[in-house]
Structure formats: C-alpha cells, structure tokens
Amino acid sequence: MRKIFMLAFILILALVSCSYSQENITIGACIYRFNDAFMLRFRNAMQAESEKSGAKISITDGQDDQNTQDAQIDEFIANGVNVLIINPVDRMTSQGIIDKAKSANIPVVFINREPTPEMLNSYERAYYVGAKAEESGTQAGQLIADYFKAHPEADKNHDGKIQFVMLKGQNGHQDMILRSKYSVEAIKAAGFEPVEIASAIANWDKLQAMNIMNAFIMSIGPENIEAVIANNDEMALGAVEALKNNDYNKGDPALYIPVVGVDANASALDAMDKGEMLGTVLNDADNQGASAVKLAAALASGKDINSIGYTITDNKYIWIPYQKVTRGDK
C-alpha cells in the first residue's frame, strides 16, 4: 500500500512539476509592424498556440522601426523572458540581436525575415521559422504561365511573350528578392519569355502599390500589360483596385489582365471568387506562427526539439510548404 501511494505521490509531482514548467515560460515576441495583413495572422496563431500550451506571450509592435524594436527587445531581456521570437525590421541587423540573446543565454526564434546562415550559426540557440521564398516564386510563376496556356489569347499582341509589370516588397528583404528572380525563372521554365516593362518596390503596402499600377497604366497602357506579379496579396489587391478604376477585371474577359500574389489571405481569396485577381500561393501562417510558438517552449523548458511535431533541418530551421491557390480552391 505504501508504494502505490508513493509511485501516486511521484506521479503527482512529476505532472505538477511539468506544468509548472509550461505555465511558467513566457516569450518576448516582436512583430516588425502589427498593420500587416500576414503578420497579423502570424501573431494571432502565435497567441492561440501559446494560450493552448499555457506559455505566456507578449508580442510587441515594432512600427517599422528598427531602433523601436532594439529597445523592446532590450526592455524583453531584462524583464527575463526565458526565450525571444523576432521578426526584424532589418533582418540584416539580426546580428546585433543575436549577440544579446547570447549574452543573456537566452534562445531566439527568428520568424519570416531570415537572417544569414552565419547569424543563426554563430549561436547554437539560435533559429529560424519560415517557408523558402524561392518555392512562392516559383509557384507564383507557375500561375501565370498555367494561365496563358489555357488562354492564347492573354497575348494581346501575338508575340509569344508575356509582358509583366511586378510590384515588389521591401528593399532587401529577401522574400521580395528570391519570389522576384524565381517567379521569372519559372515562366520562362515553362516555355515562355517573360518580358519585365516595368517594376517598382511597393513595401508589402496595398495602397502604395495602387498607386504604382495606376502610374504603370497610365505610362504603358494597361493594353500593353499582359499579366501583373506581385510579391504578396497586399500589393496584388492594389494592383487590382488600380484595374478596376481603369475598367479591366470587373467581368468583361476582353478587360481582363491576371493577377497573381502569395499569402492567401481572405481579401485576396475573395477577390479570385470574385474573378478580379487570378490566383494566390498560400504562405502558411497558421502553422509557422503554431511552430514558432512550440519551437520557442521546448527550448525555454529544455525538451528534445525533435519532439515538437515539425521536422528540425540543419538543427536550424523550420520550412512550412508553400501552395498554389487558384479559384475555387480551399
């Protein structure tokens, strides 16, 4: 009788004792810019998968601001949070931000803004959770060349060409660098010569990129723009807002120019429904926000990472699958 209560008294303290461990993790986070459409469905998952773990999370706005987020991340270190996750402003200063955790011998979980692989690898605890920009690219150019095998008649001027305008995300980011060069490669993969008239940086912003298009029109001639690129849905709905005010994609095919993005979020889901905007790739929020957040526990209570339910590459990184999205998809 004494060992049964004794292996019921362990028991009790070894259950006690692992939620202590959970409950009593809390994670810094912080977010580069809260108005953004994709990184508000990052954090959101990040809040919904730590209230589940019972992690505390505090996930601050970095407005855009490198120096705002140094010192949020400065006041995280000193209020002892026992792990950071980071979305830098800069991803190129993820340097500086690393030698701090490291100071302070906590881990650091970097998300969607991928610092070099000398940063990550200059500290062992350090991470990285993301999806492979190259793969949304590659998939983005894939729509568009789908597209115009299907309809010969999106050649407006019978050349064999696609003519494209591309709306590109932040300078130097490398999401705008990487979905840019292998949106183009896989058009031209497929058989295509892909023909860039015009390009400008729209900075992940819906209405700087409805601007940009309307320029475009206006100086080219939306007569002359066979298909438009965007790195993200953000900028892909401006560009169709810019259409739309010019009379093209509202339902008259002879008006109708293609429009491609990546994020799959619900404005741009809705407007494929709609036939405004052509097709989208999915970069999974949910499950790279759920990942980072399980990722970040396991190091602060010191589990096997391995044990978390996503695959661990390089002991480094986390890639969530990108996947195409056209109209009437799920």
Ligand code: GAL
The other form holds:
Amino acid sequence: MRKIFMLAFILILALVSCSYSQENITIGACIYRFNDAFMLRFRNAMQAESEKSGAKISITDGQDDQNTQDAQIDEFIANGVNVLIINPVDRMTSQGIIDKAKSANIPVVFINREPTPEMLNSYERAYYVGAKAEESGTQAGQLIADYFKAHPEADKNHDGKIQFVMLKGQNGHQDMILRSKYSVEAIKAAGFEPVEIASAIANWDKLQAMNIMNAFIMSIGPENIEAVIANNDEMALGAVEALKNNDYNKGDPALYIPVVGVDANASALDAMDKGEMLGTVLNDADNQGASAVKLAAALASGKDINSIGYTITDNKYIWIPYQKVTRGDK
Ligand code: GAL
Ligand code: CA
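How about the form predicted together with this ligand, since we already have the form predicted on its own?
Then the entire complex follows, led off by the chain already shown.
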C-alpha cells in the first residue's frame, strides 16, 4: 500500500514539475516588421499557441532594420530567454544570429525567411519553420494557366502567348526569387508561352505595387496586359486598385485582367469574392506560427521535438504546405 502511495506521489510530482517547466519557458521572438499583413497573422498564431501552452512569449518589431533587430536579439539573450524565434530582416545575415545563439547555448527557430542550409547546419540547435517557396510559385502559375484554359478570350492579342507583368517582393527573399521563377515555369508546364512584358520590385507593399502598376498601365496600356502575377496578396491588391482606377476589374468581363497573389489574407479573399482578383495561395500562418512555438517550447524544455505533432525533416525543418485558393473556396 505504502509503495503505491509513494508511486502516486512521485507521479504527481513528475506531472507538476513537467507543467511547471513548460510554464516557465520564455520565448524571445523577433519579427522583421510589424507592419506586414501576413506577418500579423503569423504573430497572432504564435501568441495564441503560447497562451494555449503556457509559455511566455515576448515579440519585438525589427522595423525592417537588421541593426534594430540585432539589438533586440542581444537584449533577449542578456535577459536569459530560453529560446529564440527569429524572422530575420536580412536572411543572409542569419549566420551572425546563429553564432550568438550558439555561444549562449540557446536554441533558435527561424521563421518565414530561410537561412541557407550551411548556416542551419553550423549549429545543431538551429531550425527553420516555413513553407516551400517554389510550391507557392507553382500554384500561382497554375491558377493563371487554368484561367487561360477556361477562358481562351483572355489571350487578347490572339498570339497564343500570355503577356504578363510581375510584381516582386523584397530583393533576396527566397519567396521573391522562387515564386517569380516557378510561377512562370508552371505556366510553361501547362503548355502556354509566358512573356514577361514588365516586372518590378514592390517590397511586399500594396502602395508601392499600386504606383508601379499605375505606371505600367500608363506605359504599356491595360489592353496589352493579359495577366498580373504578384509575389503576395498585398501587391496583388495594389495592382487591383490601379486596375480599378482605370475601370478594369469592376465587373465588365471585357475589361478584366486576371490577378493572382499569395497568402490568402482576408482582404484578398474579399477581393476574390467581388471578382476583382482571380486567386491566391494559402500561406498557412496558423500552422507555421503554432508549430514554431511548439518546436521552440520543446527545444527549451528538452521535450522530444518529434512528439509535437509536426513532421521534422532532416532534423532541421518544419514545412507547412501551401494550398491554392480560388473564388468560392472562402
Ligand atoms: C512572405 C509573404 C509576404 C510577406 C513576407 C515577409 O511569405 O507571402 O506577404 O509577409 O513573407 O517576409
Ligand atoms: Ca497573348
């Protein structure tokens, strides 16, 4: 009998100390810039998961400045956080962040902006949570190809080719490079010949994209643009604004240019419902945010990272799949 009591006592002790250690975890998280519609969804997902699991999370705004973010990381380390979640301003400087984490012996989970494999491999406690950029590019290109298959009249100059303009995200971002490349590849793979008539960097930003699209419309003429491919929804919506200002995409089928983005932000889904935008690709912030926090908490508490409910690839990566979204899917 005594033995059983003893055993139960030890079990309760173990359970209490287990939840105690989870609740005592502090996560220092750095976002490249708060003023980013997709990263807002990501932040909210991390906050929600932290509340659920009892981990303490503190999230800072890097204001799109790597020096500002570096200072925030130094402060987190000085304050003794148990684990870092980093959305680097400049993913190519991630080695410096990894070195800092390594010398403090703190695990680090990168999100959304992917360090190179060499960088991640330089520290066994460095990880990446994100989505495969090429997958989103392929799916965005397929949305355009599917539209042209269903609407032969979209080839306005009847030359059998698709004359498109491209709005690109920040320079050097894997999503900018690979979405631009694979969207065009997917159009080719579907049997069309894509022709880029103009392209520009609009830094994920709606206003910049609107101004650029306005300039394209002025110089090229809207009647000569057969499709708009944007690396994200905010830029797609900027393009839609510019088109609407020129009486396009307001309901007249003769004055319509298919526009695609990536993210599936609420504002893009609304534009799709109104027929102003063709489609988007779900960038799953909920699962990326939740898995990043779960991974970080497991790393900090010494829990098996393979038991958090997400597949860890190459002992380094959590890949959350993208998903095509068209009108009516909302
Ligand atoms: C991309 C997303 C963009 C922007 C960017 C920030 O994955 O599609 O909208 O948020 O990340 O790094
Ligand atoms: Ca054409």
